[in-house]
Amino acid sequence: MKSLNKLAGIKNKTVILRADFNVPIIDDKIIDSFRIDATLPTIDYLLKKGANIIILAHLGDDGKKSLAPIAGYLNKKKYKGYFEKSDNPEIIRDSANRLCNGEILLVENIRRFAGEKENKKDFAVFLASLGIAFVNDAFAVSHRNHASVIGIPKLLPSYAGIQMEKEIKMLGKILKPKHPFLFILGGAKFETKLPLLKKYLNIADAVFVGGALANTLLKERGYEIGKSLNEDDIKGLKQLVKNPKLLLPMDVVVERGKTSLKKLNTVGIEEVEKKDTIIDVGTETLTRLIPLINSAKLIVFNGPIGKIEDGTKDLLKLLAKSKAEVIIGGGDTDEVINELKMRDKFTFVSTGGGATLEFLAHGTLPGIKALKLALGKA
């Protein structure tokens, strides 16, 4: 995979970037601009080589919200350029023509285009002849067999962005570790996580499992978990639970009584009642954890580990006083980050959600193996 150091001759030429600009946006206003501002180095360093960029990129995953509040925010950052709206070729050609002097232009929400999604070829070849070389910087999104992220590769030279190359750098200390290294899974969609959490039971030394997860492996060690969210008929939890290394909840946050009178109790995991509903961890699993946590030296932590954030936010505030590495992985964790305005506290946090749990579960993505095996230098 080359690295973006490699890509020389682009002065007064046209580079294609692909972008992760999929931001949290309410009333137009963009409340985290992490994975936007992830990529301005890569933005900073094109810029500096004296390239012009078509910025290719997404907003929600079925095309119709606008990637206009996002041209603002590149406006009030100085960027000079345009936000080409319309989803019409040869307009967005006529567009791309025009640019010189180091301008960006950038494209209207890419998964408005037909045959972004199904990768269709024809679409691939439109966006490649806008450029001469590919820059992909769009890790969080590299796991889908997208046009813009694995068909223009093909097509073009391509090179893998800054934010990228962190990405990769980072999230590789995990799949060769430290010890001891405490994982940290939270969330829901077990099935989805079934092959991560099968494969760090082997390679971590402990591995603590919150949120629907842990509710769904409670179940399956006998415990009783009354109304919360859990995953029925997911084969191979019968050895799993058994593992000593997976750690669950003692005591958690409940939800008890009648609708109009529901209050939040505390209990002992065997306490839980069938008209339960399980929020939360308790602070008694929290306090277990912090000798794993003061004497690992690597912490991977993905996933809220509670249906409400209190425990999350607790969590996070027990590792960001660890001396050990800790990564986050992105996602809804990222957004409880945001919010206690923790970001800087941590080794890194990942700009992935999904992309981030492919990662670790696989130690590829389509889109890293697409640049892997793109054309050569431009």
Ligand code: 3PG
Given for the second form:
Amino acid sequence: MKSLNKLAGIKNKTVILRADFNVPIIDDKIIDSFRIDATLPTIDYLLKKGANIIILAHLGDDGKKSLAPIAGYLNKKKYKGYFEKSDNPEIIRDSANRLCNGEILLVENIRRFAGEKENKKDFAVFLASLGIAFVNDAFAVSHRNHASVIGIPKLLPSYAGIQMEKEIKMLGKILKPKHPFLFILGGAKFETKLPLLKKYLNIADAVFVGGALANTLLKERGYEIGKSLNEDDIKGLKQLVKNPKLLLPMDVVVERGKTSLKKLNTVGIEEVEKKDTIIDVGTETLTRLIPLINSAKLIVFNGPIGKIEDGTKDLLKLLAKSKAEVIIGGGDTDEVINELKMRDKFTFVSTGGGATLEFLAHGTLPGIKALKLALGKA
Ligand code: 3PG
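Moving from the form predicted on its own, what structure would you give for the form predicted in complex with the named molecule?
Shown next: the complete complex, the earlier chain at its head.
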């Protein structure tokens, strides 16, 4: 995979940049600009080398949302250029041809275009024809086999952006970890998390599981979980729950029967009743994690560990005090970190959600493989 500093001869030429600008937006207001800001060093680098840039990015899954608020954000940051709202290829080409003197063209939500999600060859050929080189700085979408992720690198000299390289370097530390290594996993969906859980029960010294994943595992260990969110028919859990490295909540916050959220109880895991719904980990569980957090050299956290955020917040506060290298998987956990304004308290917070989980499970992603196989110099 080629680094950005190998990309030469781009003065007055156009470089295509895949960015992940899939950020939370409410009423046209960007709630968390983390992912956009993470790509600014790559944009600045390309501009400093005299390039014009065409940025390809998505927002939401179905292409319906507009990137207009992101164009506004870039404008406020004093970047020069245009936002092309049209999805007509000829209009986009005209706008691309107009670029000069370090201007940026932000193309409307790339998922609006037929051929992006299906990675259609002719769409990738069209995109590639707009520039002389391709840079992928969108680690967070590099688990998708889309045209703007894996199609273009087959057609143009391609390079990893600065954030992409940082993600690979920092998350790569987890693949060859320092010990003691504590892995903390939350959220739901065994389908995506089971491979990860199996892998890290081998690699890590201890694995704590919270969130809906923990409910399923507690049930498998024979505990009552009442009406809590859990998954049936997951194969291979019988053996897994016997693993002594696997740590589960020992007390939990429950909604009892029809009580309102105001009447939450914290109960020991053996005291959960049929009418209960587990919605968070209890304080005793977190207290028991403290010695592990304090002795660890590496901690990886991909949450959240409850349906409500209190436990996740308390855990993040404990992790922020740890002397270990603390690496946080993005996605839902990132929103909590943003709210707590704690991003700089950790060794690394990944911009990826699903992409981070896939990278941790497989050690690579389709978008990274595509960069490795890409053409040579621009
Ligand atoms: C994300 O939000 O994780 C990335 O932008 C990828 O989005 P996607 O899950 O819609 O492909």
